[in-house]
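Only one chain is shown below, in structure tokens, and it's the form predicted on its own.
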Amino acid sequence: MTLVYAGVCSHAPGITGRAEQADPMVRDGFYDAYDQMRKDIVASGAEAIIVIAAEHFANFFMNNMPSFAIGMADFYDGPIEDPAWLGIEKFRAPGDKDLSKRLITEVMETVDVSYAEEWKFDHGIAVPLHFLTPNFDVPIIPVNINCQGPPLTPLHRAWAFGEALGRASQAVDENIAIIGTGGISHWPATPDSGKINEAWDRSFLDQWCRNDKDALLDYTNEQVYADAGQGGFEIRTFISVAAAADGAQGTVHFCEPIPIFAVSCTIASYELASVER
């Protein structure tokens, strides 16, 4: 069918891990945006959720470190990490094993993909799906892009398989939402965790939000560690999310510091153009 919603939000572990330790305001102002975007991604007709992720050494390892991966099963299990420290229960979470296929052959017609019938869910998919899909009723599509072992997944190629999810999207039959996770500036397991550059964060964000491909693109390693941390390179999920909206613009629903999450709690969705269902 086609693409139905697109957008990019946090997943640090201490969103659901720490909760109880963040300003409470802030924090539901947080926890409502994501359930807007719950409520905005049910109301789109998704029929299944690509969910582009930065996988944290859970799945891949440096002997074997592929640039872009995707899961092809018909469910996932998770957390990977202690419940009890992540604030979430363990899970089982439905995949569309034919779906997957589908998008994968798509994708693989312009861009090299790996894919894994195996795959348990760490932080950075399941924190999303905590607020997204709480009754883990919607097929997930889990991916990921190397943004934590060098040499990390060049920003342009980023670029090319977010443009391939887009057209693998209106390739199958189904409705599909993709979803973004990550940062933005954040540094985490340092001694620097819970800082937060929150003017890069912003800057970053009006980019994305106007689809700027240039100046997203712009961006080196270097400055992106030096200005947003190792965390930072999570802008590749954010940046495959706008090559996949094909020039939509976007809107940022919520971004505020919350240094106990150790990152700039995002929210945001680019406004795509309507389909008939």
Contents of the next structure:
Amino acid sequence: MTLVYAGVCSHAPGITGRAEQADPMVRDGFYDAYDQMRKDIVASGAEAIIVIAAEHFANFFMNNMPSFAIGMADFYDGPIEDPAWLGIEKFRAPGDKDLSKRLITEVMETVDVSYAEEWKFDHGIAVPLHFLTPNFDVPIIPVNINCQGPPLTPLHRAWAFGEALGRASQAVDENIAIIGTGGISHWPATPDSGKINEAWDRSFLDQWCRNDKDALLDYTNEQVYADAGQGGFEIRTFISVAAAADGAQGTVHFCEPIPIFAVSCTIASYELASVER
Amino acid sequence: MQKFLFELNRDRALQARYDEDRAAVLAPYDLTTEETRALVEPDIGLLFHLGVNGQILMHFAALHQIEWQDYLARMRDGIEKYGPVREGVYAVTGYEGVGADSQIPPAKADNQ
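With the form predicted on its own in hand, show me what the form predicted in complex with its partner chain looks like.
Every component of the complex follows; first up is the chain already shown.
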């Protein structure tokens, strides 16, 4: 029926796996923002959630790496990580194969996308779902953009993909929420983990909130790697959500560096013109 | 090497077989003696140095119940012992940002 919610959030594994090591004041403020995001999604009337994540070799490897992939199954298992390490028990999340098929068919009109009838969730989706659909009562449509194995998906193609997802969301009968998960600046899974370029993060989020296409697509991989680390490549998920939101203006609800979580922990959303609040 | 870890990280049955007999599970893969040793021990620092993608390595370390700070220390020790990461973007870039918890000196820019 329509796109009823568009937002972004962090997905770092430390958010759930190393919760007790974070400053409780900052951490709990972040968790509260996550919970408000959950409430906003419920209030939007979303009947399914598209989660655009930069996955981390849970499903796709360099022997066959798609630039874009969308899940097309009735359920998804996760997390692949050790449950104790991630702080999330094994779960089975609902999907909607028929809805996925309709979305994919529409996206394919303008963007070549791989589909996957098997998909295992890693922290890129499992951590956001832990907060946003803790009861696993909303169908999830998992989406991946290659942010891991160079050559990476170009930013302008991530934008085109987001436009296609937005158009597809308008074409189906269900109310759709779309969420991008990932970065922003971080150096995950390296000895540099814990470094955060907060100024870079806030500048990027300012551009994201203004839905400034030119600015968002002006980053080069070399600049991102130098200033925001290899984790910064995940801005592709944010850029796709910006495109899907079709010019809407956004608000950052929470953005604070939490080094033990390895990122500026972020919750932000767009005020969609098509939705009456 | 990375292909094996990718498959191991997502396959609980393979994890069980790896627990029982690591060398036997690794036998079908085209690995050097050094790579096999790194995977059997496991030597996290050597795997990092050899260029195993950080995300793949992180999940592997989690599988072995390696605590977070210990995992970071093992990667640092690997760089000190074996040298810079051979290839890939999951290297030590020397970025001097805020909130750093790394004791690694800057430079090491040859992996960009």
